[in-house]
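Just the one chain here, the form predicted on its own, laid out as structure tokens.
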Amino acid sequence: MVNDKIIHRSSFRTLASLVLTSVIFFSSFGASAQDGEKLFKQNCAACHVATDKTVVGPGLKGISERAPSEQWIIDWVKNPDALIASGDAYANKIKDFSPAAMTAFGFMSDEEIIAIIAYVNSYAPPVADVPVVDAGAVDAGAASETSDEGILLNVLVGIAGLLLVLIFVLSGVRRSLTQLVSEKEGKKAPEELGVLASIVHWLNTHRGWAGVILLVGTLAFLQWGTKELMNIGVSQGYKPTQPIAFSHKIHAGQNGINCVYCHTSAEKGKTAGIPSLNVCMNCHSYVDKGPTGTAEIAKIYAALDYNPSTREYGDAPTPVEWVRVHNLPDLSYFNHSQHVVVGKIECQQCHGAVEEMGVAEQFSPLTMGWCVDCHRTTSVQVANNEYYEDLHERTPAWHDGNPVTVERIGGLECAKCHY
């Protein structure tokens, strides 16, 4: 009887250990698989894409079918030189494919590499939603917007024109009646006044109407002037021609290069930063021809004093004078990392669909009103956000079911943006 109890307890412990081990294994695998896309973008996207298109290295689509085994892929990623040196036929075939040496990722675990493989195998190119735009509706909307904005000015101009016509008509009638009365009485008709003198005479004799006209004219001028002044410094739609024709549509859209690969400081500092040409050369030291030919890439080589034939750099590089697209006044403070990392705001929310832009342009107005509206309506992602953990715990009032907007945590205080 005692032996049966001992055997039962032993079996139970063994079963419990197996279940616990399985849960831990599959949980860790799930977490790794979930991070496959992130790992791919951090480590692989500079040279590879998840499709069959070749960038610096070959496209990774179908890698599980092409490679000898999954373990072979793991060994290759961790130490490709060792695999080549061992005489592996497939490794040497890949070496001959591209002059760019494969970087060793020995710091990556097997689970992380498997997660990347799973992401590549399940990758499907995003299908862009192209909205069907009714040209008539666009024209009608634009006309409606123009009408709404300038309706007061148009009415005032119409009233002023009508009054001028009435003044001329009444002045003519008055002159005719005066002349008829003078002829009937046998008197000499008074001397006729000019147009300007007639207007001045009418205004002097009709002080009430003159005041109304002056008031209406002043209001119309103020409305027009205010509208024009509010547009000073607003460059929405600004799309300058750059010294080197760079297409975000090709790089960020078709090739799927992550924004922060080029704009490295967007997650670390105040500005997103203009990438140096050395970043371009990570790919274009091997890719010397684009959709428009070799002319634009040749400008990169010329600026770096780089000889693509000998693959050597000269001693006379020259800076590229890029034209700045987005520019905030000095009195405004904006931090990219605060919005991108802490606020978890996507680049497209402020910059528009950059991955569809052949030429970069200013998508948003970047006015104070635009920023304030965003702070009033955008919910702060306080849940599972380490930056807000302490604040979240100390502020139970947030748990009222209403969205925690930037406004509720002081995002409209003047000193937040104007320092």
Ligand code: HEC
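Here we have the form predicted on its own; I need the corresponding form predicted together with the ligand.
Next comes a single chain, given without company.
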């Protein structure tokens, strides 16, 4: 008896400790992968990215294959100068990579550095960060989003329709049966009910089904209603026909013309601007034919009152009235150069893969939520940024190890975006 109990208890203890160890093992495992990311972002991300792009220091992708050993990376991170001074060959090879020397992280433990390496090695760039999707894929995405909701709606409408048909068929059958019976009994057929009256009659006698139909109908209506409400004032996907069939795919895509060659003010001021036809004439004074022929380019000549055969301009030019695609309400303030030059944000992050668009369209929702979400999550580009050189040094509060998001520099203050 006693022995039994002891054995029982001790095996229970073994089991418990096994469970506990594995819990600790797995949770510490999970934590360390997460820590790696956190540590990297806090300490290294100002100078390194986990891809192969150079920021201040080299991109750390593939570092485990490149560096002599894991121990080397640990030693380097803890004290690069000491490693260089020791005459280490690899350290001396990379030491002049950048005029800015790498900081020593003497306070870091081996485990923390190993966690950072693990994070870097497992890093896969988030797909959503770089919208290099082509216009087709964007279209498909937008379509599938709407069709997800559409399918439900269609199913509901379908069910309602099916029930109606069923009602008609059943009431038809019932009618012919009554007729048959009354004929057999030699009685006069009862008076035919009208369609509406027979529906009302059917609903009256089939309360359960009536309830179901009412429920389905209400759900379908609510679903449609909320969808319409959410979309008020949001013109994502807006793609107006333009007076001249200008194609970004031909110009920015196939011919690789830089966005700011035409949208010159995007780097200088508030608006990106639409180029004047004179910019078009830099090329179209001799390119008079495109893939669809001469008609569209002839519209440029017509608007400029230009005669391509004599190469002379008349005196009656008429401006081309491009249809605005993007249009924030007047109550909000948006500045391109702040985002493109200071924030170093690619046009495509907000406008999508314009270089794949045959017809320009609105890629982002342009709602306040869209602006604010990005300001919450995007770090200010402090490193190598003229705009911040002084400011950064003069703002010690920024050196607390947390990323400096747009939110932290006041990017969620109402007055920044509203006059």
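Throughout, rigid core stands for the largest set of C-alpha atoms superposing within 1.5 Å between the two forms. Please read these numbers as outputs of a predicted model, since none were measured by experiment. Residue numbers count along the first chain shown, from 1.
Undergrad: So with the core overlaid, does the Cα of Cys374 end up 2 Å or more away between these two forms?
TA: No, the C-alpha moves less than 2 Å.
Undergrad: Fitting the rigid core first, would the Cα of Ser69 be found 2 Å or more away between these two forms?
TA: Shift of 2 Å or more: yes.
Undergrad: Compare the position of the CA of Val341 between these two forms after a rigid core fit and state whether the shift reaches 2 Å.
TA: Shift of 2 Å or more: no.
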